[in-house]
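Just one chain is shown here, as structure tokens, and it is the form predicted alone.
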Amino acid sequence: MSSHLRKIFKTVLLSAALKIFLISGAVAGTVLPQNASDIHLGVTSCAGSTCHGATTPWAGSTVLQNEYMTWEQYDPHSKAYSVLMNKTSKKIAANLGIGKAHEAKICLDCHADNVPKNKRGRVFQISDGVGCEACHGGGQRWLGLHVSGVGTHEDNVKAGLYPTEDPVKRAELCISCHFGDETKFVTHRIMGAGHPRMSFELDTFTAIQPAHYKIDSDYRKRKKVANGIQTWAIGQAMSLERRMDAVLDPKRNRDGLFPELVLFDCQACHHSIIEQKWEPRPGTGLGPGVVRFDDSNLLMLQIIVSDIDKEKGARLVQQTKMLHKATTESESKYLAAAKALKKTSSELVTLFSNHKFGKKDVAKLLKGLVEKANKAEFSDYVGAEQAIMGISSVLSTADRMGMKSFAKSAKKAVDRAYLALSKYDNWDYVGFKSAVRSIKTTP
């Protein structure tokens, strides 16, 4: 990944840490962490200089040891809870009349790990943050499993971890927190308050997530290792799945005469009126002065399954004109747009998981991505920014495959599209479609 990537989302992911984090176990058949039955221990109990909390990694071991000091001192997940005490947390509280940030509940779900009193452990803080237990699970029964050695890596699932590892679990826990769920959910209203943009894709924020462990030989034979094609595309159908079920959630889909603004592109009402920069876009079949519905993961499906399969990837353009048309003619069609929608997105994760994306996979989806990009698709910043993600994580994908020659004469064009998007307000099209055109689809 570039230099210039990583300065730019990590401003994203710290503003991640600012968001309100929505755990739950919306999923059928998964209990993500937050709402599992074992006690979490706390952060100090991985910390033991013999664990994972020694200060630099260990030669010969087969994990890196210091995992407790990469979170602790680079990972923007130990600071969300002491950002609730800022000016701008401070400023969102008081716009909502919640009270403190850092002692409303509502910021305390997501900030921290925030499990019911009755299942926090003797050294257990909720000034910790986003611990440890936050993402693999309360300790309470595969702590010392795990601490024995004598267990294997799914021994420990079964006793509780979770794992991470897995790109289908792993979204269900990422999107739960950067997205939302049935029962926390960051509203219109809510970032009216001042909270930041939601803004996440799997693969990036996986790549950019300060890595506290290394995928070797020892790590391929314990977990499942997914390539960098598969997590994104697995995120992107994972994420609209979670989209189409707060469309048709009758507790968040409204906010009184309104839908609920939060699920549709921000820049469509949230624009200059002096400038006209209003364009045309073709997959939308939407005029003017209409409030669009935010299809960026639509656009990224559109592109993948299509190199998979081009009559599904047919269908799934068409079923995006339908949801973008019943937008304008009511609230029926709204919704029954969406369920078709879920159903088709939830057949993809499985679709995706199944699936060997692979060199031939590359092409494709690079020409998929500059395609759509000289079709104007991109020409909304959160379609844009779906865009040059996705096509970063083909291009580190190409890279780890040894496809070298794709990712080196890209890095340019990356790079600038990456600075045509650095200003939300003011995002360059022009630049940022010039870059893209500019990446090659072939060797």
Given for the second form:
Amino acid sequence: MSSHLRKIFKTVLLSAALKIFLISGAVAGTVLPQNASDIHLGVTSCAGSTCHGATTPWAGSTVLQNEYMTWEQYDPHSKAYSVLMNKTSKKIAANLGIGKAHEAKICLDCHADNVPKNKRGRVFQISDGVGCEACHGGGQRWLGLHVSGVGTHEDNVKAGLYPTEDPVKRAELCISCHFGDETKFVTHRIMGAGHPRMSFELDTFTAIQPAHYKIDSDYRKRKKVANGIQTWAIGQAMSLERRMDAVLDPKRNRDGLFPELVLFDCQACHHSIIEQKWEPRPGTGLGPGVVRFDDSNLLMLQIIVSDIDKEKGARLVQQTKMLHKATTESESKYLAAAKALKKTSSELVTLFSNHKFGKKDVAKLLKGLVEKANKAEFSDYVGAEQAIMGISSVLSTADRMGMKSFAKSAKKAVDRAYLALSKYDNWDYVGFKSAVRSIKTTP
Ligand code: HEC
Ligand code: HEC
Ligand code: HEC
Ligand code: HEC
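Having seen the form predicted alone, please provide the structure of the form predicted together with heme C.
Whole complex next, starting from this chain.
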């Protein structure tokens, strides 16, 4: 995460409020906006000055009404299409030999609301990038209903509005582009052509998007609100599930002789051979010279699960080791280990959806994170990056629950940890570890 994002995140760290979220079964089968059958009417349809296109928030309205301005001016999603015309994209497209990036399906599927032609309304423009309906669902059926103001939120959802407030549904949505799914995926070949590395954490990325909505008492009447820790936990479980889907997908899990490298820790290969950095990471059980699977989500999940259920936590530690071991043995063992973890990951989504994450979890989770740092488990950049986003999520949730002393006492340490991660190629592991160790885990 860039320092720019960090700044935005920190300002968000100290705002808003909390409520426990229990998943409603009603939305369990909702299809992602891109795959649903509704016509996408286009951003212009949402941006009328009396709808969501006001220049400033409206007093007395249930929603802010300036959502379009926020999206257009501050949200990177509104630039997602135009970046396909920049120098990096031109290089990526030339290296891959795919013609123009802004016309290539593989790029448009994530950088725009790339629904088929017959699902585009009259004023729909692909150049709007990741527009309102890419997240909120094609407006064909729900637009009229929600403009009339008679329907409830549930009615709108039944008419095709995507339930972005539901943490499980939000995780599925964001991760479909920020990691990929069976229809769109950034392979190591695309990375090799010049695509930036992708990282994701649901609660942090929700905070830095930035928000074009306000969670106030009126919002809480209309929608359920998940707290930040629950959002973090569900995001981790869903990320693991999608990663395991990729391992188990014969179209995505191999590239010739090699497994798909994007699923492995980039820095297991990409670092200097003169400056030797290897040291054992007990949780992997691996020796030197092995390409490590990217287990950053697993590291977070081990901590979150142990907080709730010690026995399940121990099982997850075991299954993580099995996966690492399997990568040194055979493809069939690798697939079997992934299958077991896929099953666990969906159980975890349910477990976290039904768990009330509250004040009692804060100290335990922070302790779990600091202990893992002490055991040298965050010596891979991706693990350290997930750890600091997780720590930020726990601290900002604690702050919103009124536990002010946690975030306040940890502020300097969090800043130092982010700073230690600011240079990807030459990150400061020692600095990161000492920063995390200094975080107080009791109020
Ligand atoms: C699976 C979804 C996915 C696919 C496929 C994809 N991208 Fe991306 N791309 C992303 C995401 C998400 C980011 C933002 C990563 C971040 O900052 O965390 C991104 C970032 C970028 C950036 C950097 C943007 C910036 O603001 O600096 C460029 C350039 C880019 N992509 C070009 C392409 C091109 C060209 C293609 C087609 C070959 C492509 N992408 C395919 C999801 C995707
Ligand atoms: C990258 C995904 C994404 C995009 C793009 C996006 N939104 Fe949202 N939107 C969200 C999320 C997440 C929420 C918060 C959860 C919720 O309330 O459903 C939200 C909430 C909202 C709300 C609810 C406010 C409330 O009080 O209930 C409105 C209205 C809204 N968005 C309008 C828009 C408009 C208009 C656009 C386009 C200009 C847009 N959104 C683009 C993800 C997105
Ligand atoms: C249709 C694909 C798509 C969906 C769905 C999507 N994103 Fe993105 N997101 C992108 C792309 C592409 C970029 C890079 C845009 C750029 O840099 O111009 C991006 C960029 C971002 C960034 C900026 C990251 C950075 O490093 O600068 C954040 C934060 C973000 N998305 C959060 C979210 C969240 C939260 C959700 C779910 C509510 C979400 N996104 C859903 C495609 C998507
Ligand atoms: C198993 C080892 C391995 C892993 C893991 C791996 N890569 Fe690579 N990567 C390579 C090799 C080999 C090349 C080709 C180098 C060459 O052509 O000189 C390469 C090339 C690249 C390049 C192009 C470099 C250049 O000089 O043009 C980029 C960028 C890249 N990888 C990014 C990544 C990212 C991001 C990840 C993690 C998500 C990753 N790689 C994981 C081995 C790996």
